[in-house]
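Take a look at this one chain, the form predicted alone, written out in structure tokens.
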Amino acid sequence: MALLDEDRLFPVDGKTRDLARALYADIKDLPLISPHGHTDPRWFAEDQPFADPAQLFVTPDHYVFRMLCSQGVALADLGVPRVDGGPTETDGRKIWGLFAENYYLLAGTPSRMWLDHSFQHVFGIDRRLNAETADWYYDHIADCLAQPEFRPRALFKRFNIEAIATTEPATDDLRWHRMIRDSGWNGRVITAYRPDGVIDPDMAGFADNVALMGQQTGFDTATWAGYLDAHRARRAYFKEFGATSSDHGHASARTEDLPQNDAAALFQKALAGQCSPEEADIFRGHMLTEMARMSIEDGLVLQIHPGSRRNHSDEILRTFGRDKGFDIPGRTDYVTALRPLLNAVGMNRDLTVVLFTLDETSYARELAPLAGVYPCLRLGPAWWFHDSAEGMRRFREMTTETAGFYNTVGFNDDTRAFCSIPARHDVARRVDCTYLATLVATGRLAEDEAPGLAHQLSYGLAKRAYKL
């Protein structure tokens, strides 16, 4: 019995469903453009087998273990490592068994659809995961992972990935990207410049990170001019390894455009660890504008990922560290917050700024009107907690009337879970085809226009926006 319905996510109405099916059939096998994500470049550099099913599907995936945690399952029992090196479960079969016993908790979630897609299409499984089938699943997947065709590079080709971007800190040495390049493999794995650790005075080790960036570039990062030059040098270094974008995960979308003397003085306070919370926020905001100016110079697409209240649980942060499922969405202002940056560079056609949000209330009120008029702005896809069929539908319904389709950037999967990449793109393609079919069926789009738009939403817009 197939785990997935062939008509999943298509309309119930017969005529509209037929339209959606036809659109989907035309674009379902297009190559995958994955311009923003968090897969590990080491996988592709070393091309070693994945360790076991638990390490592939459970331990690294906060979408999975946060749900189990909400029902009282301990992260340590799922193999999530502690920052102090303390005891956690290391037996992959035990971790998998606990996951399987609690798999029912994911019913109705996008994670369930992604996982079932991976089980069925990647591993050829046709039975449901539960406590009774746990060992069979584990053995079957483990046997597959031991075969050459399930190594990272082989799966990359099988998934029909045309290009995938990883995300590295500004001070990363990019050794794995160098190893990929030197290997002669033709898979396109590129990096993206993530400078939060050298831009955010509130991040642990900020001053040390800035000093390291100075050592790497030869610029005196104890000075404002040297600090900016070091950023330019690191961005150029990342471009050598294929980077076409920078990525900024700030708590808010705040931007500032300070006089250079004021920015230099604030930078000195940041280095000395003397910034107030408000001053740190001002500095982050000013640096977004500086990054936008640098993007005009070097062509990197500027991605802004604001609105996550990160590490909500002090206990989890203290025990397990960052990115452990306790980042929570918050209200985000864009109209006021982005105005300094947009007044400085917003009309420049050589700049592309991709805006993401975790605040759906901003779609129609703020984001679509902004992207619908400023030449530099594009809207990123429904992201993170809204990377779901309903989230994608709401995004299209609330933004298209004002921003259109061509002020968006298609889909990107933003994932650490490698096997979920084709699943996530499949969901997005089905949802977009359904939306286009609905527009046709309700007389808002000519039927002969829909196939071209389906192609753009699935492939063309991402390729163009991210210069891939």
Second form
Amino acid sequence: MALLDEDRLFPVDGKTRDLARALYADIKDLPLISPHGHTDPRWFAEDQPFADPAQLFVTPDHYVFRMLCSQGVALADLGVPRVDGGPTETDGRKIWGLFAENYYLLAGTPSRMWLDHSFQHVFGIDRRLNAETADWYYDHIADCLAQPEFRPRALFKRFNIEAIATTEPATDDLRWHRMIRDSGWNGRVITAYRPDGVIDPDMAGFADNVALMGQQTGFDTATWAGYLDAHRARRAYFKEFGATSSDHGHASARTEDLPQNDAAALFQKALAGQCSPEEADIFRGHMLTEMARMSIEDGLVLQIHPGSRRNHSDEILRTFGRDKGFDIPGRTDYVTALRPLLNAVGMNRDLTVVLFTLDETSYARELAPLAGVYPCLRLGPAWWFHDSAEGMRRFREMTTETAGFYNTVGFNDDTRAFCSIPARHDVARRVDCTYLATLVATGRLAEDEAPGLAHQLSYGLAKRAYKL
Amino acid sequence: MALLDEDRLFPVDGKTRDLARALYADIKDLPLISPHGHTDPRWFAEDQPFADPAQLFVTPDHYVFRMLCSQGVALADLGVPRVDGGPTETDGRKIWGLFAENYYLLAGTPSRMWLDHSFQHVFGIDRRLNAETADWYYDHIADCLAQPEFRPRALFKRFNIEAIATTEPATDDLRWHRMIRDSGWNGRVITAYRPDGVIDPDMAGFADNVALMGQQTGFDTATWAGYLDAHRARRAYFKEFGATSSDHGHASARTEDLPQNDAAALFQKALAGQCSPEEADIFRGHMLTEMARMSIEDGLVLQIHPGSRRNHSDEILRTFGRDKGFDIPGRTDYVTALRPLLNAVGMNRDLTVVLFTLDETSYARELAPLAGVYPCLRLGPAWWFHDSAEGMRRFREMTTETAGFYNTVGFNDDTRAFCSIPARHDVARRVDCTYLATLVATGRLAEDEAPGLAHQLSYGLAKRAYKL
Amino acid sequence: MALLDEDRLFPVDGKTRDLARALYADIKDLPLISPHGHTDPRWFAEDQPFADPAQLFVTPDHYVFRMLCSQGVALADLGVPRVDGGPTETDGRKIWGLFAENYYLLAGTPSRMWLDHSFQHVFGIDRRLNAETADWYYDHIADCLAQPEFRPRALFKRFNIEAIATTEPATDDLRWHRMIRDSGWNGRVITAYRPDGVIDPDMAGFADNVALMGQQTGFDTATWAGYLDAHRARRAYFKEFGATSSDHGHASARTEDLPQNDAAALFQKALAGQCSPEEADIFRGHMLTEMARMSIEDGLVLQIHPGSRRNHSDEILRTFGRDKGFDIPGRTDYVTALRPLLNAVGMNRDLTVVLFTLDETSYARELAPLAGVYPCLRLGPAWWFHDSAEGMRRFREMTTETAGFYNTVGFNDDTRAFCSIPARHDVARRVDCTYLATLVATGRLAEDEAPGLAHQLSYGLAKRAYKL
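Please show me the structure of the same protein in the form predicted in complex with a further copy of the same chain, now that we have looked at it in the form predicted alone.
And the full complex, kicking off with our chain again.
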């Protein structure tokens, strides 16, 4: 029994399905461009085997453990580490068993499809995961992980990844990227510049991070001019390790364009830890515009990922820390928020700003109209909770009519779950082919135009937008 | 001629339709679980015949009279009673005629399908309602209502209702429920605890209601501690009449978790009628958290129904009173609003909080992410204006991928229109089978997994979530 | 090769497609009612040939040039005139070439379908537009435009327009409308009353416009009473030229109902240029209620078009002026905003208020519930960015279940692109037939009810709502 339907995500109507299937056949084997994600560069640097099935599939995947948590499973029982180093489950087989008996909870979710895809395509499994098959699964996957062809670099090749970007803080020493480069391995693993820790005055350690950036670059980051120069230097350093983009995970899409004197004064307050919440927000907003100006100079693509209310549960943050599935989206305004940046640099053709959202109400109302007119703007793909069949369909249906296809940038997997990467790209390719086939079947696109667009959506647009 | 298409609401694609039809055949005759509604317990207590066709179908159904009103029909001409007792139409046949000649206005609405369902299945009618058939309809339905098999208890059995909850104010004496119990009739009609009148300082009669609750329970409700104890006692009293849930119809989802001293002080201001609007809102929000704490003690499921801007028209409120179709939804935030309650008790596995919304933009953005991680949270079904084919489809499409099926609670009819209950459940069952069939047909669910899920969505989840 | 698929926008399922096709066949040749638009009355007054293909299709169409702009084409290179009269491209063939080589960017957008419709149906073209065919296209269209049958009045007849409304400022002398009337031509071109310039204190020239309205009417517009009388007189003047509606393009849907003394005092502040932004907003809001009161007197339909954040780019506004594709929608509240007007006049059956939105989240949540109960309210069609296949589908799916069909007003093209008018109506007719066919195929509408509704949606509702 195959875990996956070969025609999954294609239209139910026979003729439209045939169109989708034909489009998909043409592009399904294109290399993967993964310009935005969170895999660990250390994997590719050291190329050590993954620890065990639970460490590969359960403990680090917040999509999985949040669903189990929602039905009463304790995070500690899934091996999620505690901030205080206190006891959590460490027996991989036990964690796996708990996962297996609750696997049915994932019915209808994208995680289910990603996992089944990994089980079938990466590990050659043909039976369904449940309490009965749990041990068999565990043994089988553990056996595989011990084989050389399941090491990170081997999987990288097998997954047909042409380029993958990781994400590192501005002050990261990029040691793993250096190790990859020095190793002579020809896999293209690049970094991306994530300066939240040196831009957000509310982040723990902000002033220390800024000071560290000064040491790293030799600029006097106690001054506004030196601070900007240090950014320039770190961006250049990241570019040495392949970076083509920066990434900014602010709570809102707020931008500002302050006079330089005001920005400098606010920077001093931020360093002194004296910003009010509103001033901190203004500073973050202003720094997006500064980042955009640097992007015009050095060509890094600016990615804005707003809208998540992070760490919604105090108890979980206290016990397990950040990124534990308790980040909840909220309403996000773009029209007013982006105006200062767009008025400053929005008509510049040397700038690319990729916008993401967790608030789908902005697709048709705000993002498509903005991206459909400003030369610098492009729309990132359906993101996070919306990295799914319905989420991707809504993205296309709500953006294409106003922004077209060429103001979008293909697919980003945005994941730290390595084995899910081919699964996620496959879902995106299928959904996009289904969308194109539907346009053809309803006379909204000529049949001879669809294959070229399928190629663009699967490969070309990402490669071009991210300069890969 | 049948009024209803046997395959209504199934997919148009032949193969997918076959899948849906098979799923539906399996579950269509399951008993109805109706854990949240507004039928009148007096019907079941006294078991008297319904008055006349207009009193059954038109005058009490705000879905019907709001549509006629929107096209210029006066509420008084439909027999809607005036607050001042002034004259309104009382001739059932005349009201019915006005309804019949305007019945075409309901084309494409769920009311049309519920009414046709009632006409066909409850009254065996095979011709369409319009001006020509109005009198025939009136006579036929009036004749039926005079028969014993159309009395409330007989219909209850015929509708295959396993359990139905009505909703009573916290200070209700539950006399009709007592009469049902004392009658020895075996229909399961239970109450639900609706304490808005003793929780909302802005409600007319708030202090009197609180005082009455004191008399009913023997606690000194002039004190904060006594007030909470009185709630506990009334909840226990409601549980004696089968209650398994409380229900809270606040304008927003705001919750608060005040220090007890502050809550006590605010309660005194509320009793004295001295709360500012903001303070009244804080008090309501805090009381949701107190109710949640009591739910952990006594097991009542907490239902939050926010988002309606009640009584939008001053003239209608003045003339005809509340609940006259002029309640209009508005934007509703959940992420920030629920945080105090969730931080207080959200990780407790002994608590069930069911969330409803009239703001569909919150489904994918807020509600599914919240319910997909907090153990206490479950999503109520598509509600009120969204209790419809498209509304239910959007609910599934926008919540399943993030929250799965098991964080939802099946269907609630939420109605005071008794004959519409089987019709509404039937719509929900058909739409859910169509959704499941579509997942199967597009390879997102294995075919052997669908029947069990259909059973859960139609019956099991409601029974379990509401402890029935 | 036909540019258009004959079955475009019909359902993909065979049986449902047959239903849609049959419905469409019945109504596709009905005359066009165009009650809201922005064609230039001068065209019909002078009946001169259109200048050249670029002036017809590219330079005035913000849907087209905004997409090219979004991919880096300069507006000046498309011949968009500069505010300062500075140089822009004037060579029609060059502009056309730039348009042709970028035509692929419009794939999947409604503009592509409207343009192909015009090319095929108006100009008899059977090859696709691209860089290779650009010159051929230019020559062919230019040749056509030189023929008498491509002059405005001939096209008007050929397009089967029964009535078309243009939009003129309150102080317009309506000279072109007078010229049309005096010419004896029998095409029905009517005006609509657009008083933004004499209602919005923030508009440049507000006080001068009000003074001019005084001169035009003989009323003393320096007084509140005279100002209102002048509105009445101008409305009557517009009615002489066929106006059946007024149109109001405010940023929000805010309404107010001030005491007359307060309104009079605010008007004096507005004339003196001393309104704060908030006061200006209150004044605009109050004037909507005054306009509604006048509508009850004189029968003009009141159209409210809120939600666009105009002129988002300062640079584009400075260089090219208003209406250059940089108007971006934002969140729009209706429930609170409309309440003052609705409390003042909302139950009046002699009033028709047509509501439009750019914020689709309000369809199911706010607009359908409001229009489904207030006698004065009707919903305008999917508008501007949503005048598209997906936009229209969402409109029907999200409004019909609550507001029905009869609280909607058919289609408005709202365009200044003359040749796109039949194309736009054709899209609306196809999408509505598809929607109705889907309701029939899924048992939500009886098959014999669909043709009458198709007629209403295509023709009857617009004619009745706008009194044409």
